[in-house]
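In structure tokens, one chain follows: the form predicted alone.
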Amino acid sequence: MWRRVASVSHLFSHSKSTKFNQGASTFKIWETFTSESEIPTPSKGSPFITFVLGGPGSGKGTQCAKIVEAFGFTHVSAGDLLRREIASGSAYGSVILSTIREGKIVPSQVTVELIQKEMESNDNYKFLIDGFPRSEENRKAFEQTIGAEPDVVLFFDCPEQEMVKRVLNRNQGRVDDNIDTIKKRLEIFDELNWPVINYYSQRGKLHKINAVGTVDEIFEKVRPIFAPLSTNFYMK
């Protein structure tokens, strides 16, 4: 079981802010890896982390399920963790619920703590962190707490009209699956998520995926990114 993550409350109260080199203003977005050497080599004892970004309805969760099946990752959905917390009736639940209904981002400390607990409870070393970070504050909180950057960042790029249609058609009973909340979420995504995307683009970690097409067609764009990884690495 992986236990290298420190306590969130301790780090938030005692650690100093980490300064990140923002780099040049020219952004480089990677569509796929061009050789096996471009994917980091996992080392036993430390997690191999992939952030999965994209607007609501971009197909992140569906593609994560395909990646899990093909490459043996553990899927950690920030949205599912928050909804599970709401259902549990915990102290965080009501705060999370009202925040989501308003289309706003849940405080970083809350989401990072939930992700941390999920990772600590799992004996896998390969994680897909789905739907997080959604802001620069999220990103810094995660990296300060975990003590590492992600190895890979996927960005599912999908037209707004297509995302709205998908969310309205999925009928999963989520509190945020209505037209008004969707529009708010898309506005917030445009405002807050692009700095995160650009940051990881500068660091050569970002892989932009055209998220239009069938599930299988989109996955064929994802597959080459993880192909260098053996499915035998750090399986449960």
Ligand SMILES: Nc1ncnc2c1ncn2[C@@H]1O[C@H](COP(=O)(O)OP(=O)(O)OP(=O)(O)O)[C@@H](O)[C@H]1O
Contents of the next structure:
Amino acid sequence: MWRRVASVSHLFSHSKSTKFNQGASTFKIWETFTSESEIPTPSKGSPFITFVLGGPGSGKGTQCAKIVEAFGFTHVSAGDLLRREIASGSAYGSVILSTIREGKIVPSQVTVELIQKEMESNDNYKFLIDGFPRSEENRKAFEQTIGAEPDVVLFFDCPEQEMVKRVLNRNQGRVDDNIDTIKKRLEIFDELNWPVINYYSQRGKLHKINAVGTVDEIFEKVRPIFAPLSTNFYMK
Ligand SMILES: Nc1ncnc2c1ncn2[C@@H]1O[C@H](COP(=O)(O)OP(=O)(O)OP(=O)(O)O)[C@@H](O)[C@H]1O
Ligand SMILES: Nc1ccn([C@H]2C[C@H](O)[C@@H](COP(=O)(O)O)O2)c(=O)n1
Ligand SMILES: [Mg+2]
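So the form predicted alone is up there; where is the form predicted in complex with this ligand?
First the chain shown before, then all remaining chains and molecules of the complex.
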């Protein structure tokens, strides 16, 4: 059952907030996803947030592109934001680059700030946040800074051997797509991501998807999770 847990209205409390607060669309979201008894107190100005989890090469970015196309979400990839920060030559750039090269996790404050800016600068109210949270520290920083919890959490479950094969074949020139860094990323994933996955599983938000198969086969497992959006949601 879809359930809104927290409001991010304060995140959008300035000029951008009105897009969430005005018109019938906000109320449509509530009408569609919650029964009367489950609505805590409808809060105006709450974007629909999906976290997308899975190991390196599990297919998160690939499936996000399909979800964007089918359901009109905005794709916010934490890894892409960090790579963009490196490319921009910002003050954080060199630290981010060395962290990514080592297969480690960038401090949450940096990543959450980038995600927040991206959400605030976007007119959409449906967000796929890809590759985040990677750790409990990430998760708590998002909750504290943004003041929200996700509505849905996808977890693409893929065997290690398959993930390694996909990453080594990716061929996008990423500094972390080499066997040494992949091994470290997998270790970090095992150590830090499982507590996050368990956290959302215990709260009934996790949708675990077997990520083996063709891209289209996997998307057919994803589609029903968002199907209510296509029929009832106020479309972008
Ligand atoms: N179902 C699939 N079968 C085979 N290859 C796939 C499948 N899904 C994605 N790929 C390919 O595997 C590679 C990794 O996919 P993708 O970039 O979507 O993974 P990711 O989870 O976003 O990885 P990362 O965390 O490293 O960003 C890409 O080259 C992609 O084209
Ligand atoms: N929440 C995040 C997301 C990503 N990173 C860093 C470390 C990852 O290995 C790298 C690439 O991310 P991907 O594109 O694979 O999602 O970016 C991070 O530190 N914290
Ligand atoms: Mg990716």
